[in-house]
Partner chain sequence: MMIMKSIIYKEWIKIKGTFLAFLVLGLIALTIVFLRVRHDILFVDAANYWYSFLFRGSPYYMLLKYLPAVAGLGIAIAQYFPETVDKRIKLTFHLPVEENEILIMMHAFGAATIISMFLFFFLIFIAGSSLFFPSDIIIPSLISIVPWFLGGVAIYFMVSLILLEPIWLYRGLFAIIGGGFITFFYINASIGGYKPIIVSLLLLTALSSIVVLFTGYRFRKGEM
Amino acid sequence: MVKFSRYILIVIGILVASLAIPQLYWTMFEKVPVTTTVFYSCTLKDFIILGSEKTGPGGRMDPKGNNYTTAEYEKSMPLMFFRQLMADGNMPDSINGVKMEAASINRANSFFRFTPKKMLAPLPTLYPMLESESGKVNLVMPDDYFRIGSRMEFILAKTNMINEEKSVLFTNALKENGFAFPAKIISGIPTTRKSKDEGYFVTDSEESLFHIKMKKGKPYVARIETPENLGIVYIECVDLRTNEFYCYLFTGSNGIYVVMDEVYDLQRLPVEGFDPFTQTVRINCDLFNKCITVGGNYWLKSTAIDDMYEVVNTYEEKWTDKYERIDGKILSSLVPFQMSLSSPESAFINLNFLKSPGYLWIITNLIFTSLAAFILIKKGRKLKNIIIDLFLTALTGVYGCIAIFIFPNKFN
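Now give the single chain's structure, the form predicted on its own.
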């Protein structure tokens, strides 16, 4: 029993060491890479890169290597800095033959950002269904909230009772449009802080896509035709002042789609191989273009498209993996693996395992195993009594070596 409890403590010691040692090492020696941001200039017809390894922090340059001062950068991005340019008297009267008006520019500008953390974020169990055509200027939160399980149910917030009449009304409307209960994904903008209410976009148990909202107290349900095996895994609704499209669809086929306003056509964005579980995407929109930037751990690709969703330019950048740098190579040769409680793909605390790249750590493990054997035998321990200790050290390297000496076998 004593031996068994000791090995439990050793395993815990190995786990704690594998969490603490890499974190301490990276805190002391890691060179944090510069965060790169890419925009598309409608006047230069090219990209502007901010904060890359080439420009350094605060630097601005285009793909040809031309550097820009702050004033030059603002002039190259007139639709982003139009207020400053108008205040300075430097705003062009027209761009690409289009007269520049502050209201039109502001209306067309929008920004969207997606990170993998959204895929694992906790989901609400109840949603408010706002009135889409109340005739009032301001939106008002309802007295009840809905869920879609075996049917669509509305629950009164004050009494926790089911509004049966309203529940039956919406459930029947869904059934008439071929909805297969329960819902898999429910996505909307559940707040009054938006320009208008467009309800929710919902996938049913058969992964068919529906638009559900309330118009003058009555249900509005539209079934949206989608390609076979689209495999929608995430939906994010947006509130665009241009009313160009309702939402973004992220699919299992590595594609990103938008659902066009009113007509419900699905427009695929020219992004290939996008993985919502590991990659990020930023979309900047203006009067003339959309700049879509997809990023991984050590790379990004930006695609500029026009208002017809045709590609007009692309830019790619890669930077050095931290395990290809000196600091990363040193750590990967010292430890066989690393544990961490956080991950770029999740906002939750969890144990994450990462095997060290390469095999130099095997030599380090053998060195620590030999050192442990030398010290233990020097202390008079018999080889047969330290086999398990040496095995754990050979398997886990410095972690195991630390643990077996912190929790020594006092009865041997």
Given for the second form:
Amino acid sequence: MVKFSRYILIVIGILVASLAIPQLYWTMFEKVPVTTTVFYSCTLKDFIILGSEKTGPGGRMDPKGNNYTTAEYEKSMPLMFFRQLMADGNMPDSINGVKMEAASINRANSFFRFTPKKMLAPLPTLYPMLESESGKVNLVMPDDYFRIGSRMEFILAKTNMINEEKSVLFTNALKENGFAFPAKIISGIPTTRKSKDEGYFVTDSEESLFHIKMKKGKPYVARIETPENLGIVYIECVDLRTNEFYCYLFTGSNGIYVVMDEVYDLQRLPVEGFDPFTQTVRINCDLFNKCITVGGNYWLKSTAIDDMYEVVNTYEEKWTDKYERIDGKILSSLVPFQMSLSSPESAFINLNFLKSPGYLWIITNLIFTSLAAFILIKKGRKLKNIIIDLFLTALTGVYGCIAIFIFPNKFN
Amino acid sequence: MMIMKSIIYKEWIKIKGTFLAFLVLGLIALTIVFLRVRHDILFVDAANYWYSFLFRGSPYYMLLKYLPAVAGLGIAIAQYFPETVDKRIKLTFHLPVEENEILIMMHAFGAATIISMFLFFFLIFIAGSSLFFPSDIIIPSLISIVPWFLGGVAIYFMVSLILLEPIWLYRGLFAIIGGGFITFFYINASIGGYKPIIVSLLLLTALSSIVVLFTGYRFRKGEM
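May I ask for the structure of the form predicted in complex with its partner chain now, the form predicted on its own having been displayed?
What follows is the entire complex, opening with the chain shown before.
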């Protein structure tokens, strides 16, 4: 048992070292990462790239390699900088034959950003159901919250009691539409700071999609027809003043859809291979185009589409992988793996294991193992008594070496 | 059996004061937590209060965060520090009982005391929360506070290890590793964010219950 207690300490030591050493290393030596942003210009009919490896931080460039000054950049993005251009008197009267009016430009502009952390997070299971047709200008927060378990239940916050009447009313409305309890995903905009209330988009246990809201105190439920086996993994509702669509849907088959307003048609965006578990997406909408940028670890792919959802242009860029740069190469040759408790992809705490790329660390591990063997044998330890220690060092390199000397073996 | 009774009596004398102090402190903290919930619900309206928990991620129990850690530390010091003064624990090791057995008994008693105190706090927390909130708020809250309590138990195990270590250099090294280990339990996470790691933390804490045997052995063998 005493011997065993030592190995427990060594395992804890290895864990702590494999968390702390890489963290310390990155804090000291990490280079500022590239944060590229891509926009689509309706006047250039091309992309403008900001802050890439080629342009440098603060630089702007188009895919042909032309650089843009601030004034040129603002001029080529008139729908984004219309206020500035109007103030300077540089705003064109019309673009692509459409008359430019501040109100309509403003209404069409929207921005959506998704990172896996939004989905891989502990999400609430209680939501407020706002009244969507109160006849009042302002939206009002209700006194109760709903959950959809074995039925739909409204809980009054003040008393922490279930509002039985309302719960039965909504549960029956869901049942009439063939809802299979419980809900899997519930997505809405649970705030009064939005232009209107559209309730919630909910998937049931059979992954069918529903729209649920409250109209004049009565439930409104719509079952939305979706293609077979869509496998929705994430829904995010948006508050568009154009009323073009209700929400974005991400599916297990790597598709991005929008649910069109009123008609509930599912429109697939022409983007392939988007993995919401590891990749980010940014969608910039304006009067003429939507620019969809999917970002992976060391690459991005932008697709510009027109208002008919047809692709008008695409752009791809890759930059140097963290582990192909000198700072990453040095670390991955020194340590066999890194542990972390939090990760950029998830809001959950977990023991995340990341193996070092390449195989140089094997040599480092062998060096540490030989060093450990040399010191221990010189101290008069017999090989058979140190074999487990050496094995752990061979496996975990510098971490194991640190741990076996902090918790020395004095049992034989 | 006789030995066990005597050991429990001896250990109880050592930790009684500290234990009762933390018991009272914990009860005060819990009272403050729920008095505040009641006050805020009256003042900002229950629906708003729920809203800030659900959508702004502001929990009502932050006061409890480091309480288990301090309690674990305090009880470990109360129990093991006196043993290190003049190396008194050597007397214990000279009793006609297997050496490990005595240390295990001492340690098990200390751990049981802490765990029962924490369980008591935990039950009060659940009872208090269920007065004001539904399970949808209580369960994520429990996921958030369980690691803090496990951390308190782990601190007790780690500090015992450090205190019984006879060499100061190693005390420092153990403190670095122990300190790093304890940070696992106290990361700022969103409410319920600890869910995937809770079982691993429970396992690591359970395993670390016997690490004191390591320094106990070094102490006995006169490692200087």
